[in-house]
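In the form predicted on its own, a lone chain appears below as structure tokens.
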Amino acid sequence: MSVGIDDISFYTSNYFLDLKSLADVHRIDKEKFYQGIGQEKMGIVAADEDVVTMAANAALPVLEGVDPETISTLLFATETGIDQSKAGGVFVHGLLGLPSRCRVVELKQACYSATAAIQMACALVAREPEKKVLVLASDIARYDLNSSGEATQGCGAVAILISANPRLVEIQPHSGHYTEDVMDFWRPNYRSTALVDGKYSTKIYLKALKQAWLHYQEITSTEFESLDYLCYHLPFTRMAEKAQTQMARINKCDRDAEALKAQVEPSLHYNRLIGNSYTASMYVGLVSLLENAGTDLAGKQIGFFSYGSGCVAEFFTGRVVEGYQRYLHRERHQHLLAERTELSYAQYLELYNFQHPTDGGEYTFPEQTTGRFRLGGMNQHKRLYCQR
């Protein structure tokens, strides 16, 4: 019995910011963001989205067609909470109207803990086949203005349905692991946006992606050649280059430059687009290689890099399988992106300083998100999520 992915699908905002209206702001070359970073476009949240509401407007698209009585657990993983107590993915778990009897958990490692929730939703569904687990994956990607990371800004989250006899990928049972004490990246309670010490931060990726993989290959021998596609976690699309060009110089491969690039070109197509959306990045990359890669990808080997800062990283693989392309949500992504409204400068300065009220009083919030789930306002300290 094979277990992993049976569908997968994500949500953005429908807001953006194009990065030339930010190159143009700091007159810099927009080229600077372009191609620097790879990235093109940033999405920014509504004044009525948050991590709930990503989540479970992504969610909509895997459970068409599911009895919500088979899925057994809901994992949330995030790193942009909303509570220090309750879980996000209990009021995921009221929007979406899954059944008493499913367990709810949140879980926290920076940009890692999806990967986290995907592994222990894999063991859970070998212990009981019969069932399912949905694993969501929400983020906001905020940084302080002006300073080095604002063009990696970013939101989007992504719903993976684990099940038995998967119909997109096969996840391979074995794993590297990589853990230490550093602090690359950070965001204490009292910060709405997170610190970053950026050059620091590529150098210990770089070095628990070795490490991670090295791990793996004692584990099971795999060969770097052995692997068709990549899938890296993606804080800005170059990354992904920076850590082939790592993993080609440690196993010393002779691959020419263009085949490298070849093999994560097509997972980088919706972040660009997107931006940062941490725990949810690697994931919307295996969306864009499933929808982007311009081949049937049928029976090849992709390996998954996911790091979370401070640092916890894994190196798996997984296995596509035939027919895959019956159940992608291509179309439904695509329209999302393009059907996006383009933020100027100043609107994009309005939606970043907004801030949900902390004293407790009754507000309601503008209608501004197109999606099904909306956060409608607050009262006595509470989040009232509705439809629209």
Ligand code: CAA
The other form holds:
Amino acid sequence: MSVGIDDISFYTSNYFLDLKSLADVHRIDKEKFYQGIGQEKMGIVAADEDVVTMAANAALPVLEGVDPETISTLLFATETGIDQSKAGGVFVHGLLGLPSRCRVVELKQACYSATAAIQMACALVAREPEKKVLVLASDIARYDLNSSGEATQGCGAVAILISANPRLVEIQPHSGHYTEDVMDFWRPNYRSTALVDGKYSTKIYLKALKQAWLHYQEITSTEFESLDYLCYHLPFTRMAEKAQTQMARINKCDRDAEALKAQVEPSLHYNRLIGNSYTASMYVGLVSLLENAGTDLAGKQIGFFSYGSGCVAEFFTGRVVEGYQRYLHRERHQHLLAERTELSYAQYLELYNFQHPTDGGEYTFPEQTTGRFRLGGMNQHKRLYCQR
Ligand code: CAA
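Take the protein just shown as the form predicted on its own and give its structure as the form predicted in complex with ligand CAA.
The complete assembly is shown below, putting the previous chain first.
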């Protein structure tokens, strides 16, 4: 019996800022963003959305036709938690009408925790193969205005259904890990924006890649040459190029630059338009690969490198299943991205500066999102979600 990804879908806000607008305001060449970090646009959340609404919206297509009683567990991965106590996934559980016998928990380790959730989900399904586990990864990447990280903001959520005999990608059982206590990116409880030592974070990312890969190789004897495609964690898409160069160097791979690029390029398409979505980022990359490879991927081996600052990293692999194309949500994703509204810099600032109130009063938020689920308001420190 194989275990892995039976269905996958992403969601992002219907608002974006083109990085050209940011470059114009900062009086720099837009190519620094378009080429230098490999980002064109960044998703910006509306006042009436958060990680819960994005995750619930991402899950809708994945749950179509699925008997909710078969979902034993919902794992909610996020860096952008909305409550110090209650798991964001419990709100999603309510919005989606999942059965009360479905357990829910939230996981945190920067951008890495969705991968921990997937590994746990695979283990749960291996124990109880008739059940499925819903993994939700949802994040809003926010840095200070005028900081080096500002152009690498973004937002998005991914819903992944883990099952036995999956229809999309079989996840292979071994993985290589790396953990080191470092301060490359962090967000104390009292801050709504992340702190980052940008250049250092990219160095630690590459170090963690090397160590997780070496661990994976030690366990499985896998050769880099046997991997057809690579999905790297994508804080910005240029990072994948740096990661791929690093892997080629470590493995003394003599493939030319074009061949190395072709192994990652299809996974970058959506992230370029959405920006960083932390826990969801690498899995948005997987959707992009499956939907934009332009060739049949059945039987292809994918190497995954998941990285969460702080830091924890994991390298694992998956094999694409025959006939996977029938179960993709390509049109829905492309429509979602095509229908977004571009923000002016002033409108971006307005949304950026919008703060959910903290005084316990009764508030109604403007209807801005076009998603099914929205955050309608707050009262007595409680978030009030609703459907459009
Ligand atoms: N045309 C083309 N390229 C240009 C250019 C132009 N006009 N101007 C500059 N560039 C190039 C630079 O040469 C540079 O390329 P190299 O990386 O090949 O040297 C690239 O654009 C970026 O330029 P800078 O190095 O000057 O950029 P910066 O100092 O403003 O910031 C950054 C880069 C540190 C990554 C910053 O975006 C940042 O802090 N990002 C947030 C942190 C981050 O994402 N870290 C990634 C690892 S941590 C992680 O993965 C977890 C996570 O999700 C946060």
